[in-house]
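Shown next as structure tokens: one chain only, the form predicted on its own.
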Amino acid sequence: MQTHDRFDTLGRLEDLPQDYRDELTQNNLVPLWPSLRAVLPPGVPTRKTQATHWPYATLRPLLIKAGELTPIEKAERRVLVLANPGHGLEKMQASAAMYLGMQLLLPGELAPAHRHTPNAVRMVVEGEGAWTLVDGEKCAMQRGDLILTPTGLWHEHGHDGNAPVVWLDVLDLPLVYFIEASYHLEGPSQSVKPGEGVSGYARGGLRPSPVFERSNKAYPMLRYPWAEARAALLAMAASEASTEALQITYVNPETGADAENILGFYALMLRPGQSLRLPARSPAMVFHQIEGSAQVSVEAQTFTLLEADTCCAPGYCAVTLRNLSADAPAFLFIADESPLHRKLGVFENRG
């Protein structure tokens, strides 16, 4: 008998006498076999994550309106959550392990210092003059920059410019919340420490080597400038003409491991007119358009990403990306759950 046939013969809950079911319930017991298909389906996992598109042209006016309606003192963090309908909007999830939020900071505002157990990153979408202070390191926020606020580190945001600044938050909040480890602490404003980690790691293959004392920072580099990432991708394209996928990974420059522990972060370049098929892998993926425009096809759905648009794709689905310009490259920021899947031993690449 084939596996799926055997599953189809499993008994149903309603096959059991009501008095027996009532007795199980009274003793906090549940029969497994009626639910086995749901938790261990054959072949492919059950996925709530749906392919979803959040156009920035729709989102931005609503975010600016939030700035008019709610002062920062009443919001602390003024964010519109990019919620995946497959998980239910109230769950505030983009995927099983990823939370997305578009955050607004207006000129002169300060989002006060706090720290929390979920890991977070900020991908700067628009504006100049804002900064994030993380563990005493002041990180300028420029479009396309990736800034880490890892688990447990104090951080706050300020804005010295004269126009709105917006960034995309990516957190592993759904996972940390699910394991009942999510909380935050409030604290006083931090003192700024001299120096910025990125200054010591500006060139590939080179790192600071203190003669007398080695840094013990778990996250030696907190800001990854887009100018450096973009230049690396363009250099790859020029020197590796036969390389189909031009992608870089944001990593810890001391260890070479992923920049954070749970989620992975990447920048990808599509050559003019290029189409690229990404293999079906187990982690869900988020795509955010930094420059240019691209078409994203996930199974039967196709989205057009313009600059600052965001979409997500469930795991175990092949994704095809196509640069809509025949003359200019397109650049995308990608976040996924690969580090988590590898740590759990469930990572799959089905090609």
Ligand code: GTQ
Given for the second form:
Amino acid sequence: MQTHDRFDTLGRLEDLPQDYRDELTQNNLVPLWPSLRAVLPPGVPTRKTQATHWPYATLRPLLIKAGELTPIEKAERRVLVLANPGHGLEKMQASAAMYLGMQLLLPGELAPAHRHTPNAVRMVVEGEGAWTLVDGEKCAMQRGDLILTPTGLWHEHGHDGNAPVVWLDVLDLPLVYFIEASYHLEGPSQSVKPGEGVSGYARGGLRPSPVFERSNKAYPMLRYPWAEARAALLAMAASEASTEALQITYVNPETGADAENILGFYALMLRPGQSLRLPARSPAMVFHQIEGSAQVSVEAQTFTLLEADTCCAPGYCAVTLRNLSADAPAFLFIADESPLHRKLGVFENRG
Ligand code: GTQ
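Switching from the form predicted on its own: structure of the form predicted together with this ligand?
Below is the entire complex, every chain and molecule, led by the chain shown above.
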């Protein structure tokens, strides 16, 4: 009884005399107790992140229109940001730490070289013939490929094909901006470094082991081909009939740790007709449908993800995924904030 009373009876701002409040304000001081419950709510954090669905069918025509309205020279990166209304659209965040953008590059265009402190990845959604040059490595962009542009690495995007190319950008920009560490530098177009471009890391369990010199790159693998990830999931499905959740993590093949430091990236396969309940964990999540279709249920909300659709879910919520096809697998790309939560010591799995 007494402990419960303790939670309900904190003084309000209005309880304080106005002259006292004014004097605090003049001296850059704030009383904690009227706001204590707001910043430390009981049991579960307050989350601005709302479960939100961005169907590709509505996004794509608007992105193509951006290609007509704004030349690449006026955009540098021609991106429509998938903004979470819970944070306010102008904040351009999908969750507390995640930014999502859908980027369009038209044939012959070049998005010029720059580097920045936030980490980025690209998940290729449609189109052939584009490439991203990252730290001298020319990464071909094919549907479903994951390409890293980690913190500080030079990158530019080009397109030698003949139809629009679209990819999903996932950045930890909101977090890096929040800690006042976000900035970029412009640079000259990079040259492709000889011997780069075909990653010896692209096959699971096989690590290049040069006899004379060892790679000391912090990010040895920059392109994760979808063909390999897809094959790995199908092989798991075939050999592990009792494994409920068929999921792989995109990792740094030298260390086995997450591919980037702040956000985590995964691919998940739902067997035909499968339903899968993901436990309520502290990090927010993003789901992007690579192949097939799935229903995503987050508390009272249910979205139907068709191919190339994207949605997000706040942390501390269980999420149920259901493959809408009874005879084809469904493949999802997932991004989450779990590397960040684990490093900060706030990661929780509430089951
Ligand atoms: O392609 O480098 O969506 O710098 C936002 C910032 C993409 C990029 C974004 C960026 C990029």
